[in-house]
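The data below hold one chain only, encoded as structure tokens and taken in the form predicted alone.
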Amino acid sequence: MSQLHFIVFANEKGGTGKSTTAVHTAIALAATGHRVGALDLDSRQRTMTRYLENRDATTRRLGKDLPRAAYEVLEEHSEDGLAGAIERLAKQADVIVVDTPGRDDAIARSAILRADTLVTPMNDSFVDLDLIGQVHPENYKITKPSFYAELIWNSRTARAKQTGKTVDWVVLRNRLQHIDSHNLRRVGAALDELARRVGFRVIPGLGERVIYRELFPKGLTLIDLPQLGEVGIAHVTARQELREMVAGLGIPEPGAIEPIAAAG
């Protein structure tokens, strides 16, 4: 248990494509040689579930030896439920990649807790900023940080002193548009501000593209490209994001015990 570095997706807002990036996350982690296991929080709409049922279905029926994640569903929803889960992944896993619902929920403050690495992926626009922070309406300033972000500060404090370990939060900027234009620029000054005042790390996340929900069905991934036939330079460059999004997360080399720090 000592060399699990635990990965956790959470966001209260829905649609920031958390579950996406948490399924891609998790299998560009496996094709680097990580043991990789994903754990669902989300028992209803089991999104990352499904994602790596349709990725097994499809590795089955092509006969081919996909990188691939062990995974599982919590169904039992309780404290003992999760740590159940946590120690059978545990058995084939160096790294746990953990998708918590799109909402407030008992259970995913208690991953939080156990996070190395906690992700918030966020699309890229002041409704999604109100999450972790409120912007003056006149001049676009933090005015304070959000509930959630207080939150994520408490939850932060509360393992420093349990287990002596600090937390990385990293805010992906997910789905940004590619152009330039005023609204990006006043949410990434928002952002950094934000970043300095309650101490997360801001990077880019996945852009937005038609490939991601067409991938679903057969639980393929960006790194999977020789298996989508016909590719374009669309293609191309989105699993260069991906590769640059996983590189800017930080995750420790196979084998390691503590993490190997990001730049920025």
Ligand SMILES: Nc1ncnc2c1ncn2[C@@H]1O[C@H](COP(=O)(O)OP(=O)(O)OP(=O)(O)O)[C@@H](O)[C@H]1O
The other form holds:
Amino acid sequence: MSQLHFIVFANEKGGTGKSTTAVHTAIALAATGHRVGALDLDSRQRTMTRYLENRDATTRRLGKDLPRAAYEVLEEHSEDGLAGAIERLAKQADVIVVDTPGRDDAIARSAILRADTLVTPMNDSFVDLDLIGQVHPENYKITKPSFYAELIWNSRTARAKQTGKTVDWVVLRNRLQHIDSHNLRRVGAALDELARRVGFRVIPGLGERVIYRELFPKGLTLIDLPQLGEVGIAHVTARQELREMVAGLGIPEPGAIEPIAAAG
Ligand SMILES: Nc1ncnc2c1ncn2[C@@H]1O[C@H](COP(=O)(O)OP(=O)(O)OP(=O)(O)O)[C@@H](O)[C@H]1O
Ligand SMILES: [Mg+2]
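Given the form predicted alone above, I would also like to look at the protein as it appears in the form predicted together with this ligand.
Following is the full complex, with the preceding chain placed first.
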């Protein structure tokens, strides 16, 4: 039997695209044969839940069989609540995609501790980068890692001690602009340096596109557009970018047997 794979989208900074990338990842994985559970820890904004509710309504309206994820929002904000929600979703899923709020939150930290893949979407801006590392004002070299890098570092150490498992920390460069700029290159260089020091991978996320803002009311993703007969050239490029992002996350194939690191 394959093991449950946990993907947690987390960044204490708000508005970096956690919910948007989490929903797109969940549906893209479902489309390639994974059984997906989506757990929304942001019980205030409920973006992922609202997105998937809209998707259910569209599926019913169109009478189409679109890829789907089982989903749940964390109603009881406690460790027991988290464990219960995971247990329920695990019955229907081999991958669980967790969306977390854009603020420090004890339950989100617990979810991070369980992550096999931890995804931190960030925008190409030194403001966003500042949570992970600080840069020198003139040469933009990393002066020191920041609190969020420390938090993940500590979480990773604790997880290794408890379970013998490691976490694959992936920083997504999200909402990438399609124009080259000094800023883009400087942030990229600083991120690469930090990646080596702190131990994460950097992959391209989604581009900055209006379509990502428009799909929410229908609960659709770029994966669905061809099914609905809506394929413009921009959509094809965007869907390719989504597929590359999901491939970059390196989630085990459905049914793949993962090595068990710790015995007992
Ligand atoms: N690739 C993109 N292109 C254009 N707009 C985007 C993209 N990704 C996200 N957005 C928009 O940016 C805003 C924030 O995105 P989202 O809600 O996914 O971020 P978040 O990290 O979940 O926010 P929060 O921290 O508040 O939970 C939304 O209006 C969303 O539609
Ligand atoms: Mg969100």
